[in-house]
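Below sits a lone chain in structure tokens, taken as the form predicted on its own.
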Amino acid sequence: MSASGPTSAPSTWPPLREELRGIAPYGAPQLDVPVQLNVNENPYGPSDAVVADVAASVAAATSTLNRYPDREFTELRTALAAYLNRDGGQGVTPDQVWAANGSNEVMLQLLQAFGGPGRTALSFAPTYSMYPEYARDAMTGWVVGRRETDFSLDLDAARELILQHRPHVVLLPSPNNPTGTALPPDAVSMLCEAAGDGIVVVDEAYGEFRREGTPSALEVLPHHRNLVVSRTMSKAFALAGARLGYFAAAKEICDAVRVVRLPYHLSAVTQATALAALRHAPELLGRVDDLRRGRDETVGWLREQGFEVAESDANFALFGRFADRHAVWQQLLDRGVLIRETGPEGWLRVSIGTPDEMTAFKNALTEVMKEIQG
């Protein structure tokens, strides 16, 4: 064959990055079963008034879809800042807020801006399983510490690990997923100071579900230029289908993320939907107290049945321990109840649903355990 002819095909096709070969895409099972309690959704859909406002707002946005959206989404940033200042924020301004298509994109943008080759990100396991994937996708080194047996964070050990590795990004969910554990009040300031020039991301995806007296990291945002506090509208706002995540941070951090964001990344339809939802925030958040009560009742019931249950400030409960958790998960699924097989080996996680859904879960789990125990 001449030098100008076709070259031989690569030994593997397609020419994927080597570290991605053989990896299955992330995703919880999406199954059509009567009771779906596996992805921490808010089980209460929007009211007719919210639906009507969203529909009207989207219709208005549709009339200008021939034009690109406001790439700085100024009106939405203003509305998000106002909301945060009602939930722990201390004078958050619109130029301190950034948003993207779900908190997943927010996190990836932060890793793209502050991570990268030769840099590291750090967190403490067990924690959200997407964190190492964000680091991988941004070609960032990954360092993981360990939580205590009760899933709390040993602050002295965490501080020492940060001082040892000097990560560029520290990821600290509060409440933690999948355990539901909230950070103690002094943790954020201590770890921001330890991180030095690295940024500390406190992921409050479940922040609205925190117990009374548990502060938001927003309260100390003015004191730490390296602090990022992220939120989402997917959980407490019951807006998972809209895909809107956001964070508050120093203006310099927001400006840095603007460098890596794709052009016009937040559609006019998404912006209109989120703005409509924020106008109805009191109503949409009105079920948060119900879900908190449901969480506490579920945790209490599980403990009465003899299970270990992690303390939770979120809208889910992690419980165990099972010799074969997959068998329990499957038998629950066979009874029409879908929960999540995640977290440490031997544990399962159940999202808090409506009272009827939780009754179905309890009845199914009771039947499964009787069958397993003979």
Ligand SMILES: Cc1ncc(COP(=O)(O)O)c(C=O)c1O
Second form
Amino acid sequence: MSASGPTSAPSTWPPLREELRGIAPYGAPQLDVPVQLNVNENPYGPSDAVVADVAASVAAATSTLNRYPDREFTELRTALAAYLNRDGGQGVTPDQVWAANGSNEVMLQLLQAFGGPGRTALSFAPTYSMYPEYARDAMTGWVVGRRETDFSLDLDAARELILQHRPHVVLLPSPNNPTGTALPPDAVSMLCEAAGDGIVVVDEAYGEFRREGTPSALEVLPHHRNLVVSRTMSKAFALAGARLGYFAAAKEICDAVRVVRLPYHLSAVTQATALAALRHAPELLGRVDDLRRGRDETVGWLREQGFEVAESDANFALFGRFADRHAVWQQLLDRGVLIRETGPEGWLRVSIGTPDEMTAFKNALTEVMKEIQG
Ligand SMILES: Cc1ncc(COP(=O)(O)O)c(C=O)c1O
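For comparison with the form predicted on its own, would you give the structure of this protein in the form predicted together with the ligand?
Everything in the complex follows now, all chains and molecules, and the chain you saw is the first one.
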């Protein structure tokens, strides 16, 4: 071996980590079709007023792009804290808020800070397929329990599993993706207590779509120093393209994540965009009620057609069961309607779009089922 490293070529090129070999990058198909109901986006684009304010804010930020952005994004943390206190937060302060490029990055940072070699993360399947990927990328052991057949959590069994494995991080989406299932009241406190010194991340990416009576974990944040409530601007705020996710937690948790974040990870353009969007929060969130109604209506319609449909507190519905779900997915796509082939075998997930998009989905599904049933 020379001083500069190995001289013989490794047997496999490139010399990827063993456990990453042969793995396809995560991601739903990005296809240019008329009706896109596959990645739980908000179907409503920004108004002219929002576009103008974001553009002006980005223009102002552009004049300082020779400088690095505010590493602590203080103004944005202040605005996010104020927003959270309008949606379940109980006096969240700016130093209790952290943000990154999507809640994907926020959760990877949490795993980097609190997971790691010799540590474990735990969740309950079926659930968001990125969770095991965060664990893998942060070299954290992965333990997975099962949800019930209706996709709810058996809380006693969940507590037992936590007590058995003593995970360093518990990932609890509420509502869960891809099933739409929210955690019942009291579940968060019970599982935070079971986790002891482990961090409990309640992933509320779809939190704003929750039904009447479903609480946000933010309500119990002051009672649990190990609780992290994660949110995103990608869904209810209709800002998926801007990439802004965030969480609220004890200040000590935010400070711990600051150790693993890359310097200046949140660009000046991202900060300006998110701040402008937060100024327009009432308007951007104005469609949430329409989407909740659309969700309830879609769940009802699917049930009337004889499908099994999971209870949903999110902006999507999981329905089935199909002997050959891929064939149904493909035949919908052939009619210009893209949904998601995800979740347990036999089920498909549809995101809630505009009324016109939902009509196109229903018409296409009716045709496909007629064809399948001959
Ligand atoms: C449960 C859940 N958490 C987190 C995310 C990540 O969202 P983003 O990185 O856009 O904030 C998603 C995206 O679909 C999700 O379904």
